[in-house]
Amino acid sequence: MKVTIVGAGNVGATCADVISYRGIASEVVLLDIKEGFAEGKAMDIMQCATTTGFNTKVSGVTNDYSKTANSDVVVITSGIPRKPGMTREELIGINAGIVKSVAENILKFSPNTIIVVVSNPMDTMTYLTLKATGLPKNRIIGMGGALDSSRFKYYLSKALNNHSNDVQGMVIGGHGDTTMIPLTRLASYNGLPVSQFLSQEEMDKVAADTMVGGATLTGLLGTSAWYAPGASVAYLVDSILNDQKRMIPCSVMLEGEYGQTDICMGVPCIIGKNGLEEIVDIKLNDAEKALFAKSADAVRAMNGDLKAVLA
């Protein structure tokens, strides 16, 4: 199985490292526009092989899409990272042209690939990729919910003072500080509702901390986070390549599901060898439905800025 990662920055390189270390794919290609950058990252990762015990072949190329031919999955991380004080919305003008060009070049050499979009603003870039390529909706997946949910479970575990792997929780909606919806009502701790262990005030704080989880890290690091995003991408790619059919919140095209049409947003999805295999219908309560509709309005407003790119 072959995976291409376009963009060898922090997120892309971390994704390649996790895929290699876990043996998710037999071959990983890192591509970047900066001369020698992807080659250097790939070489550094490959020099871990004997000490960490992986056999994945990792190579790097500078803007040579022919080396990405016959990729089963392509991950697009290209674009500038979010800087302190910058919203995801402000990235649209810069990143939209980059993502559109990358998708077109990728499909010249891997016409049957499944594309995972990571570039921000992720929901809008996923929508752009789907509209610009004309591919069926199952082959364009936005990675945001997996990352947001991992942050949600982290904050839940902190509040519970216990291990993250004992906690289940999901974030749906837009992948933005004000648009994501941590489903505290459905969160559980070893099969029991989290509400049995945390007060409403504590759960509200967990939700609030989750929603600004990316911005919190940006403020601390001076740039976007990369360990958790890279690992979340690898988790999604693993479910595709190994047909694991995990339920993962992903940004996909909605055609009536959750009361929305012609928009890509985070909803629980079954992810397998065909990419998106099923959208799972969670029975939201009235308050959650209202939050989802509000989130959709915000995402749709961002999508309006794509008119020039899609023209």
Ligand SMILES: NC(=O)c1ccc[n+]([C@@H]2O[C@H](COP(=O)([O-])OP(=O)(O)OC[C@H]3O[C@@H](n4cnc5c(N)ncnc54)[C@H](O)[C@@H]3O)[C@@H](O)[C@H]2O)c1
Given for the second form:
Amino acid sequence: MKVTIVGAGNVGATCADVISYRGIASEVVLLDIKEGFAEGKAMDIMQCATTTGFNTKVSGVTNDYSKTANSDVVVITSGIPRKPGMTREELIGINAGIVKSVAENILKFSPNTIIVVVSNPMDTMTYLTLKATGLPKNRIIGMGGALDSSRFKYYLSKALNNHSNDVQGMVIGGHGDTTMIPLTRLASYNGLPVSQFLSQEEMDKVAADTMVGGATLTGLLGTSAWYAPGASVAYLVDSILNDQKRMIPCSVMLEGEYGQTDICMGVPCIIGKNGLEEIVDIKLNDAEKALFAKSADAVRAMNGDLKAVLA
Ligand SMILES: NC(=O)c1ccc[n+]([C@@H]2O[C@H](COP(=O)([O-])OP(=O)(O)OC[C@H]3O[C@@H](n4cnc5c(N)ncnc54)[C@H](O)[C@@H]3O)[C@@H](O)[C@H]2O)c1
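Output the form predicted together with this ligand next; the form predicted alone has already been displayed.
What follows is the whole complex; the chain from before opens it.
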């Protein structure tokens, strides 16, 4: 199984690293526009092979799409990351042009591939990729909910003072500080509602911390985070390549689900060898439905900025 990762920066290279040491794919190609950069990252990762004991072949190329031919999955991380104080929304102009041309180049050599979109603003970039390529919706998946949910579980486990693997929870909605919806009502600790262990005030704090989780790291690191984003992409790629049919919140095209149409937003999805295999319908309560509708309004407003790129 072959995976191409476009953008060999922090997130892309971390994703390649996780995919190789976990043996998720037999081949990974890293592609970047910066001369020699992807080659260097690939060589560095390959020099872990004997110490961590993996067999994945990782190679790097500078803008040569012919080397990406016949990829089963392509991950798009190319673009500029969010700087401190910059909103995801402000990234749109720059990243839209990059993502559109990358998707077009990729499909010349891998016409049957499944595309995972990571570049921000991710929901809008996923929508752009769908509109620009005309591919069926099962083959374009935006990664954001997997990361936001892992942050949610991290904050829940901190509040519960327990291990995050004992905690279940999902974040749906847009992948933005103000648009994501951590579903605290449905979060559980080994099958028991977290509300049995945490006060409303504590659950509200978990949700608030989750929503600014990315910004907190950007403030600390001076650029956006990469370990958890890279690992979250690898988790999603694993579910596709190995047909694991995991339920992962992903940004996908909605056609009536959750009361929305013509928009890509985070909803629980079954992810397998065909990419998006099913959208899972959660019975949201009225308050959650209202948050989802508000989130959709914000994502839709951002999609409006794509007019020039899609013209
Ligand atoms: N969806 C998510 O959950 C999530 C999480 C973290 C970061 N991100 C986003 O992912 C993107 C990458 O973040 P990062 O921290 O890895 O940034 P980075 O700057 O470290 O890496 C981006 C790479 O893309 C390359 N690039 C730029 N234009 C290109 C092009 N046309 N073709 C090929 N490569 C090109 C750059 O040279 C750079 O190496 C950003 O948009 C960031 O906001 C999304």
